[in-house]
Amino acid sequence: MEQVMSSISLSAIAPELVLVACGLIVLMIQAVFGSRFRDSFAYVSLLGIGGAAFLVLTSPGAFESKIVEYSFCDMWVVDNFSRFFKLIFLIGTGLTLLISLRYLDNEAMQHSEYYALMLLCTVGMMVMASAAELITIFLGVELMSISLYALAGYTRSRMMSNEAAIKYFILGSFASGFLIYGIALIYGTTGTSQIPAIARYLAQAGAGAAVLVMGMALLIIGFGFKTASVPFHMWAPDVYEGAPAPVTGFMSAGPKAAAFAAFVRIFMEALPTLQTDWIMVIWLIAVLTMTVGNIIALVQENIKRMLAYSSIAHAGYVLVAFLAAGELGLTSILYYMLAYTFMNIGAFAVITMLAGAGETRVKVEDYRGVGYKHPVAALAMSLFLFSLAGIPPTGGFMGKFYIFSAAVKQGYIWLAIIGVLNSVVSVYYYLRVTVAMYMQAPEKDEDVPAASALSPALVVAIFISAYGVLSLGLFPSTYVAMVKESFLSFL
């Protein structure tokens, strides 16, 4: 793989740039003209992810060359790796705020600060998957984490959103005090925070040192949090449950995936060299993570929270991608961090358009004869389970597959049948909803939301999700190819 090293290069950083110019483009217009253009925030801030886009998909040698050209003092890194993670954040930012544009009007809560959130929060993802220096992905995490407690409370006038804010704040906060000692920990042994160095000096000098282990475990403790990976879940249910229904699609995807991101950078890029120190950590942490989120989530009455678990349990599904490595496990990491960003946000899309005003119907008993009343969105919400739930021919289904054949091939087999069989109890909880829709008449015919809940902006997410799902169940092969352009260099 050709490497390139420049000393300063703004196109490295222009999708970020775009996005931060128009964070405040945004802020600006309420600035200026008040609330008579607030329809403009959201076409403003759509307009930015377009170019943000377009700049990915046009860099040089995207996604056609194993180039990797670092710049910043070797501090950011682009290459086809973080190229596809960043349309991961883009798509999952887009569809984000097709969806939140009626529900804003819906809560009488159009304001710039929402929509430049957003993509601050994007920059922080978009930050975490091209650094290539410690200090630089914590930064990314901050932002990315700042933006979210506040938009985890931004209907303040709910008491759920405040308490989902103070608690994300709280642990988050807890969360990056645990990678900073790491980074921390790390640095002293090594006398650098850039990844590539780190492993130089792990390949020459070894891996004995405690304290290099010490600050790797706290890492991993770190990431965990940011993942809501088990035991470091505690946080996930109460923030998603009383975040706006479009702010808890955008963490389930995007925050989610960035995690990764970095979390699959610095152990694979910097730390192989330790890999049977933490291997069996990660061992333990995924099975308890596939097998607690989808256990618990079998009880939940709160469709929200009902997800919430369930994002827990695919953080565990990605773990076993994670341990299985090499092509086939970093293919399907990023192949099913695609797809999960399509189903979950295609799911909160429909779960945004049923909720009404205050978010008054988000338990499963509300979705109770959904399937008479709006029949096309009835249908979406159960495709997007049952991808989800991995059933073919869906983009879930084909992420799955990917993923325990990877750990198969590996040698992690009974991690592969401990995931399948996860799967399949997921799947009693994801018909659940489908029964309520088709199986069940609402107590009322009022119970049920009018059209009218229905948008354009909402219509076309639901319908790109929908499509992001079945083309990637019904056509693997071509997004796989773009994904094998996507590995690290030290593949």
Given for the second form:
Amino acid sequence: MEQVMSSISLSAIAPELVLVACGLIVLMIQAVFGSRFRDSFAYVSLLGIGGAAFLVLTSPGAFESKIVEYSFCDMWVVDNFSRFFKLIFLIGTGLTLLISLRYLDNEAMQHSEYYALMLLCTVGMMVMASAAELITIFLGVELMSISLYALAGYTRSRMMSNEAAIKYFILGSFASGFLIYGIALIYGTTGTSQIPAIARYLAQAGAGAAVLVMGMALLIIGFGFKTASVPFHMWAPDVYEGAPAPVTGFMSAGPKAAAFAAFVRIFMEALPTLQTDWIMVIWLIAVLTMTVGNIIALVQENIKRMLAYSSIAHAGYVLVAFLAAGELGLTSILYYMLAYTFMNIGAFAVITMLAGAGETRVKVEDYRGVGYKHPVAALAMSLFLFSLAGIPPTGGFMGKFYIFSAAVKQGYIWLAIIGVLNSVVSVYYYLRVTVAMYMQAPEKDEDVPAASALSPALVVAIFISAYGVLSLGLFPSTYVAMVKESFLSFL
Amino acid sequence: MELLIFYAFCVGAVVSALLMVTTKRPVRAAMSLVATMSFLAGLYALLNAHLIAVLQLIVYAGAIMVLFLFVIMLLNIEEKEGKLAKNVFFIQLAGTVVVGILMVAMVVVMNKIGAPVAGAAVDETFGTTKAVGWMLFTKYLLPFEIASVLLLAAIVGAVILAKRRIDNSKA
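Based on the form predicted on its own presented above, generate the structure block for the form predicted in complex with its partner chain.
Once more the chain from above appears, this time first in line as the rest of the complex follows.
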């Protein structure tokens, strides 16, 4: 592995710069022209997303060599691991923007701030994936979280949305406190906040210090919150239910992947010497997260709330892969996060389409008869739900297959068994929606929700998601090659 | 001498913090908090962290507390004992028990950890304004710039949540 050292390198942060610039442009358009050009906000933002994705893909050596490029005095690292995650974030944000177009019109909330916050949130996630230093990671976490707090409360007229924002803000700030305390303790022990330097220090000095273990424990709490793992998941259902539907989809994909990106980078690169200390804890968290998420999801009537618990359960599966570590485990994390982004945002696209003004139609029973009135949307929704349940030939199936086979190979047989049992349980509540769509008739024909947020952009988003889910399931080898190039390039 | 000042600041901080949570008058509570912040600033200065000390005074004791006072004045809270709940006694009891358990746990943990890890040797100038400024604009340039983006996001978020609704229905 070669390392290229350089200090200020604008090309290393070019994708982030493009996104920040687009966010500012969007804000300025509204400031100068009022709401005259408000249709342009989304297009400018999408252009920025596309440009950033282009820059990520064409940066020298992308997905070809394992060059690890450090810049900004070792604060910033560009490697295939961060590139892969950045692509996941950009896909997630791009799809969300496509979904939100008509939704915001319907809610009379077509403001530039929505797009600016989305873009800045994405920048925060990209910082988390690319930072090689704990304080920079923390700033990324905060940039992402603060944008999300505001986005969760974006539809101000709805009480649920306000509640979601306040709850998320207070609990999230609390969790950030744990994170920064953990960082402080690790800095106090090792004398540095740079991830490679921490690893070097610990390799030399050994990892006996209790303060260091405490710091690590606090980091687990902080990231456990950001990934909505049990027992730090309490915020998720209320926030997911209250936030505007497109934002919920966004929140459950990108930010979760970002938290895992930083989690993996800190734990696998900086603290591998502490592995014996964290294995039991993460094992327990993984089991609890999968089980609690799936079991509570069984009884949910609100589909957004149900998907919130399902999203908790999926964090549990990813934690299984995290424990398995090594090449197999880490490649399956990357693969799973990509698949999850497509299937979850796809599902939320359909939810957004049918939710109606003020999001009144978000109960499972509202989906009765949808299969006949909106056949394509129902088909797509079924595909996404099958994928979430892990039924072949979808990306969700391949993702779970990789995760559990990695767990078995690393000797976590029980964990794999619990995981598979859990995903059997989850089939029940995913199928409930499909059953409602195709096999139950509403009392009156008018009871079938109208596709109020339908727009060409939303159709494009659904098709892209469906394509992603299917191609990840049918042709996994192309993606696996890319993932293999990305996984542990920092070790 | 330094130790004496340290203890003076410590006692001051704890006493004013206690005053803050026990007083029933909001303005008095706010002023006690100002005092706590100022004592903390003194502690920072003793630790040679000049910049943090000054920032503590300007930002926390100054700006943020003025904001607190403004809000208190605007809300015009009546200065009488607010009835929070019926079982005040039990709430206080529960609070004392929980804090007591936490304190015992902390003492036990502290004893177990034993002597702190040998601190790394720090530079004479560590924590001074000049050193911090130098670090911010060289080594920590990128995090510094990210912090500015973070502030921007916070401002945009606050504006969108708090500003008066502009009519943006289909024009």
